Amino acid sequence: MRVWYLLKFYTILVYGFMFAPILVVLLLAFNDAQFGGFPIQGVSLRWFYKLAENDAILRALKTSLVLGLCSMVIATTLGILAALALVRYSFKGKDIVTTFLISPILVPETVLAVGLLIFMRWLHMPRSFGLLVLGHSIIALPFVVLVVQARLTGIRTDYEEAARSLGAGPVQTFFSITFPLMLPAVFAGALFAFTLSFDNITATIFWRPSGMETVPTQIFGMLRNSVSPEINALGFVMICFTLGVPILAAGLARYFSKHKI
């Protein structure tokens, strides 16, 4: 049993380790001093207010909210339906097809991105949003599938069958019955897709039109050898949203679940 309290104490450091840098970005968001880092120099909200003011940064998580909503979009209508196929069906070659749809994460992303640019450099397109756009579908689109068909598989087909033989059509079955059975997996999908989006810097980096700036790209171009005040005031506000959205989801998730029927 010794041992076993050893285990625990380690994994109460790994725990440290992964969550300790993190949170010291919360704390220093509140410091009051000049510069980024320590000491701690008083509480304060003051570089919320300049992170209010910072136009580039509003402009920034604008153009991400739009960017992660579009490939959102993109990727779970892409997503459900292909993973509708991998769950319900039987087809040949079924195993090829499944390697197929998650390829685009065993490619680097780093690849994937030079390949793209340059195939659009061949099309003699710019760079441009629609670019970004589509970039950050393929992205999610891998993740989507997976997501969907773990929580479809879960799903009994009694309810369509039953829906079928009382008279119901292909579409209306779809929509009356297997829709809002699946509305959680699709939720949980969407909610990845748009938080790959969101998070993605690797391949946006080389995706983007010059002048246009993602949160993170933003942040990346703001670090010069030290951390200014306003990003951990940004990395607050960030991690309050990433982390609040799924958990309001979740919550929500399990009130309608409680109160229906």
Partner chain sequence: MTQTDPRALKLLSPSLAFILAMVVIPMAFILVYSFYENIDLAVDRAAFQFGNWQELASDGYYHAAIWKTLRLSLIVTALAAVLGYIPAYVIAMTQTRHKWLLLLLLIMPFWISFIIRTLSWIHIFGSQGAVNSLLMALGLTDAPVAMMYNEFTVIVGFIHVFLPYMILNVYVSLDGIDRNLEPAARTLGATPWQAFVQVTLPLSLPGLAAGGLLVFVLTGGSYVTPLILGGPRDFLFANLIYDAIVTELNWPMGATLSFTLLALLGSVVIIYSRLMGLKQLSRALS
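Numbering follows the first chain given and starts at 1. Here, rigid core means the biggest group of C-alpha atoms that superpose within 1.5 Å across both forms. Being a predicted model, the structure only gives us computed values, none of them experimental. Compared with the form predicted on its own:
Remark: with the core as the superposition reference, the CA shift of S165 between these two forms reaches 2 Å or more. Once the cores line up, the CA of V97 ends up 2 angstroms or more apart between these two forms. Shown in the overlay between these two forms, fitted on the rigid core, is a CA shift at L131 smaller than 2 Å.
I would like to compare: after the form predicted in complex with its partner chain, may I see the structure of the form predicted on its own?
A lone chain is what you will see next.
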């Protein structure tokens, strides 16, 4: 019994160590003082108002949202097609294709970022927003493939065969039978793709063109100059956004799973 108590205590310490900095950021975002510290001198929303008036942060937020949505659409679309091919069809080199698709998870992100940058330089293509979308889609694709593939494995082929026997074509069968059944996994994979793109900083530093900032790179640049209270407010917004999107996606996934065919 003592071992279990020690294990629980150690688990609490680990989670406390992980989430304590986040809690500090949430509290200091409402601190009225110019410099963050405890005890908090007063509660104020002044740094949120300053954040809303900061054009650089607003541009970075817009860039991150557009980049995340573009990467999410590309990675989700390719991930669905790849998962269908790997689960529903047999072909030569299937294991090689699977390893190739999940390889971005196995390769360190810095190595992947440098490798893609060198390859684009070899093609005489400069750093651009398109390179960011391509790179983020490559990073997010394995997560979409794994999530959707796990869902497809649990879907019986009897429903698809019944639709085909009634005269439905492959495309109609997919959109009428397969896609509604795998929709919760599609939402989960899309969420992974968007979150990975929105929070990415390591690869973004290598791929972004000069003058373009995302929210993580903007925060990194602000931290190099000084620790502004606006960073705490921006961190609060990002935490709420990062938590809100999964909650919304989980609610939608539960709704679609209850109303599936």
